[in-house]
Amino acid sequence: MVAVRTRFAPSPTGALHVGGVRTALFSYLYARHLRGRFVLRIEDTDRQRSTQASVDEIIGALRWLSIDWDEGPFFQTQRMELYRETIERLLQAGHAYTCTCTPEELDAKRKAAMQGGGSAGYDRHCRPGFGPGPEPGRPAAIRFAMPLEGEAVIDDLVKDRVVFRNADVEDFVIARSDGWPTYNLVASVDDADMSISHVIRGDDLLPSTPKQIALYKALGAPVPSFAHLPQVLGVDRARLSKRHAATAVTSYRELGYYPDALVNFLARLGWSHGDQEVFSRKELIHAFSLESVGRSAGVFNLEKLDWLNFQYLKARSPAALASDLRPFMASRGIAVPGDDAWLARMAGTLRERAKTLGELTDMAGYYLADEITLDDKAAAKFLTPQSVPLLETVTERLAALPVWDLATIESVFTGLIGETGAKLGALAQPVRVALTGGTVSPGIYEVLDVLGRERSILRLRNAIETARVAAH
């Protein structure tokens, strides 16, 4: 049995995509269900788009959605001497080889091959035994000389048998011209220096397998086995984007989300294991394996996401879900107006009819402010000169009571629905957009009883003398 290791390697050239996120979370998964190791390696090498800040968000990414790194991260910047080293046992043993065609020349000859239905691949110009050779005093890039015969066979452990002929693959560079080596090159070094066991990403890197299959075996390593991931489209089957929903994960955590609901949408974008939908962290640890991954992209759905956090959401006890939002909420700026048992309670009304902490803080904002603003068509129909008696006498009986709790509170409202004969209905809708500013609210008792007697006497008084104004 050879032992798994599986890695993450992404370029910290921008925001981490939930694609990316899902790729990490497969390799994770699998080397946790088969008790390997996962290797975090960030590759670098792209000097001139590479920033820190992408760096960071990343690793902070990661962390949020506890997907873990048994070694790592190492960063390819960091590991040049082992490239040049191995470049330059390339280049002795004869696998690699100087290339000093400029880019025009390049851009010309590939124009030139299309235009005459030939092959748009490097022509071998530089290639001991092919061409005229490198040019001398010219600035010169370093090419791996592929294979001319036989082929490249992945046993995809997703898509199946994929069959690439050698000699249909052209010569790649493997370092530039100042030196600098290139993706196929550090990437297929790493993994044979970290012994990594399954390469497990999106399929769009597939025509790059063939290159790096024959890097591994001029170096003398290991060929790993490879899963190529279906991409992730959106609903319309069109390529990811903006438009279909937030692509950066951490746009997610801003958003209100919890990330084991994230980890959870993502694992079954591709996946999938019987009817269950809901997974705990462990369940999606032994259920998972790549043959149960589908061959058709993952369709990223947000009212699934929304369906799927709302679960996680309903699921938390109002203290957990308190503490889940003090911190949400001070990231927008928002002071909470009282402790963690206000909060609790506050949360415990709006747990039903929000699908995100997000949702959940935009609904509580007549709950959190000091002033509210009454919606306009709200307050014209039920903030009128006849309602005027009732909220009087509502908000007289309120003030007047003992304790303030939901029992006594209850207790107005059906002595003055008994002693009238009105409606619950017309006497609540009144008072629902004098306490909230519009019609719609959880229970009017409950939203009473976490306003608090001060606020809630003060609002239906503003309320009235809304009502008397309106007569005018």
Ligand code: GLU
The other form holds:
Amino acid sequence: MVAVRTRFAPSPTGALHVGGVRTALFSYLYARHLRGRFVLRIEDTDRQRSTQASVDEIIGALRWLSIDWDEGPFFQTQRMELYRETIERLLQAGHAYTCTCTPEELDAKRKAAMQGGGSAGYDRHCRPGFGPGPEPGRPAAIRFAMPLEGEAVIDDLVKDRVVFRNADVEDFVIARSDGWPTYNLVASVDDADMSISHVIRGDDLLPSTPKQIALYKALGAPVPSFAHLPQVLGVDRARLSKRHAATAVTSYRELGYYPDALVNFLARLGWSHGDQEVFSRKELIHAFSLESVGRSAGVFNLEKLDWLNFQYLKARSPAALASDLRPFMASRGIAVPGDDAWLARMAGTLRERAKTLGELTDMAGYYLADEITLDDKAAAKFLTPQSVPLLETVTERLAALPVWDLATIESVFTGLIGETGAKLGALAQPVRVALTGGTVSPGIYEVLDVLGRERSILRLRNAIETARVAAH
Ligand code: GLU
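How about the form predicted together with the named molecule, since we already have the form predicted on its own?
Every chain and every other molecule in the complex is listed next, the one we just looked at coming first.
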């Protein structure tokens, strides 16, 4: 049996997108499931478009998601010697030849061929024995001489059998005239050199596969197995784009999704295991197989991600949630005004309402900020001159409490209701507006408890001032 070796081979030319990381995840899960090795290879040979920022972002996103690799990261720009030697070897063996056709000539020939209903591929002008050959003195690219007979048969592990006739595949460029090797060359050389047994990648690369198979054969390397994954689509079945949802993985980190929830969600994009939705990492590794990857596209449904994230958030202990929130809030420039026990209590009042750490943080504004802004409508309705006497009494009694805890706070309200016959709502709503600025919040005793005496009293006194001068 071949040792299973998979790889993720991103080009660092932009942000890592959810479709890309799904490819990484499937390669990782496949290797882990079969106790193989997972290799990270950065395909940075496009010098114009590759950036260090993108490399950092890709590596950071994989680390955040704990999609850990066993070997690498390898950088193709550090492996140029190997590519040069290989190209030399292919030239020597007659598997490659120099081509001096200029881009303008190629363009003109392509147009003419297409008008005549012919194939748009290279016309083999420079291939020995087929055309006039290269012109000395011109810049020369190097092309691979495709076999003219036979087929590339791909028994794809997702798409089943796909067959390309070699004669239909053009003699593709393996080195540009500036000497730089192209994607098809470097990917095949590396897959061979790194003994990759299973190439798992997006099906947008399927047209490259017959070229790469011809290259492995010319290099005398075994042809790996392939799994071409269908694309990730938006809910309207159009290719996933920013219109549907954030596409960069880092956005989900910034929005406060749990990495495990995102991994769980990505795993289910095109793969299924019965009707199970929530998987631990161990369960994913145990259950994953390429046979259960569907042939149709995975649909990116943000509501489902939110639902999953909520499951992960719900499962966190209060202490764990506090330790998630502190660095998350810090990343948003928020200094938490309390210790972890306080943070846990605070989050406890909101966790049922938030699907992400980001939502929870947004909702926690009145707990976190020194000062609050009153919602105009809420203030106009509840902070009226008529509300002043009751607000004053409640404030005095709260200020005088010997201890500040839920039960004691509650006794102030039940006492007042008993004495005055006021409804809890009539009492609680002005207090809520005073403390939070708005009319929707967790239970008012909890809010008081979490805010603490000092901040609560200060906000109540400010609200009383506002109410006193409000128009009738
Ligand atoms: N570097 C290629 C890309 O990011 C993928 C190469 C491959 O998986 O073969 O599109």
